[in-house]
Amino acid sequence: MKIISKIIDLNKAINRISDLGFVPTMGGLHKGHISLIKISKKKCKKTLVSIFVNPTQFDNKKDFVSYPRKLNKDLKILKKLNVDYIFLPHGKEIYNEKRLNKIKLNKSQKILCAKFRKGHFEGVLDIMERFVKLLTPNYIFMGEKDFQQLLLVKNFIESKFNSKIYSCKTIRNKNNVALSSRHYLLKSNDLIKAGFIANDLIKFKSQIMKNKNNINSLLKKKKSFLIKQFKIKIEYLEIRNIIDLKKIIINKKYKIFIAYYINKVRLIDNF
């Protein structure tokens, strides 16, 4: 395992390498990330992780200086995976170089989480194209979880590198919570509380599909029943197809979005 900081550093290490897998991470690892590590070490000859917690990507400073950071443990974690390469990028040499063209989203990319979370897209667009030009992987492995980031950042990459992305299921605990680096910041019953809504959702999901002529009131009802339930914050609760997103869900699959607030902690989840 190499780890690496500077720049100059990663272009000797990686230089030669003709198949190499990437794992773009902010660090706080959990089993999700564990298991985009060792599908990219099945897939690739050489992966590489990077642990950087981009600024550009929160729209709330507080969030940023709060997101769970857990250095000496992610390495031991990634020391046991034997990973290739890790790289420790320092932002000011990550963003030393301008952007000629500034990133925008399109109006209908501005739904669910880039409604509410003005410039974190944009931010995390730029932060992959960044990483891109200095790795130039073959393959990039992300998960579901974050799916409208998915598609934002495999419809934006794929169009302009050769790097393709890898989509990779979302794992989840015991009571099916999605695993994330936020659950480091929740107190246990807050993560008992998760799963009572993950799992609500998960047999909300089987009363749309046997009534889909009654989305827009099944939608409302239960929104508000898992705010008077759980006592909860509901930023958006919508169905969208997994295409491109669009309302459009008949003779298509499609998902439930939801991204809440227990206890000021904001969690994201699709079933």
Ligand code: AMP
The other form holds:
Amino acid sequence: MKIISKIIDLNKAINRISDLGFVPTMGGLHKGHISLIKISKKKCKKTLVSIFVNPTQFDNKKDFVSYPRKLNKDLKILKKLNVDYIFLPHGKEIYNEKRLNKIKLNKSQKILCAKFRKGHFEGVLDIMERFVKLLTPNYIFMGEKDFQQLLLVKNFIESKFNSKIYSCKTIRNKNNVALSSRHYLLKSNDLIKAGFIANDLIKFKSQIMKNKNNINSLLKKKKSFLIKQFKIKIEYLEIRNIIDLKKIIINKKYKIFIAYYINKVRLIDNF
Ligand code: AMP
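Same protein, different form: I have the form predicted alone, so give me the form predicted in complex with the ligand.
The complete assembly is shown below, putting the previous chain first.
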């Protein structure tokens, strides 16, 4: 396992690799990240995992400061997995070059998390482009847990580069909560609450499958119920198709998307 921080060392290390799998992360690793890494190791000759808490994708300074950082634990996990390269870049070096053209989302993309976290995905797309230029990976492994991110990055990166985005299933805990680094910030009671919410939404989806006519009113009722029952703040609870995230779901596969706060910790999921 090679740990690399400087771009000059990175270039030397991966210079001749023709089959590289890339797993971008912000650390605080859990079984969701581990599943991505295992898929990369199966599919590609070499695997590189980055750990970088990217400041430009945080719309809130407090959130950036309190984001879980668990480097020692992460490195132990990565060593056990026998990952080939770990990239721990310094922000200064990664952002040394100024962008020529600003990344802008179009109106139809400013939905769900993009609506509530101003500049978030612009920051994600920018850092992903920087990484892809540096690494030229064959595949980039990303989780369906962050479904909107997955689609945006896929469209953006695959239209500009040869790298392919490989989407990986969401890994959940025993109570059906999608694993997240932000769980480090939750009390155990809050995580149990998150389990009730997840199970409730799984049931809600099967209810919707039987009755697609008055979805808006069902969503409204469900939102009020969750707020009252679990004392959470819901940013959005929406149903959208999985192709272009529009609200048209007739004859299309769709998901329920939620973003909510438990005790000031923001969680997202989709079912
Ligand atoms: P993050 O470290 O949260 O930026 O996530 C890094 C990558 O891991 C992203 O592609 C996420 O979608 C993915 N990921 C995070 N949580 C999970 C999960 N529970 N299951 C599968 N993939 C995940």
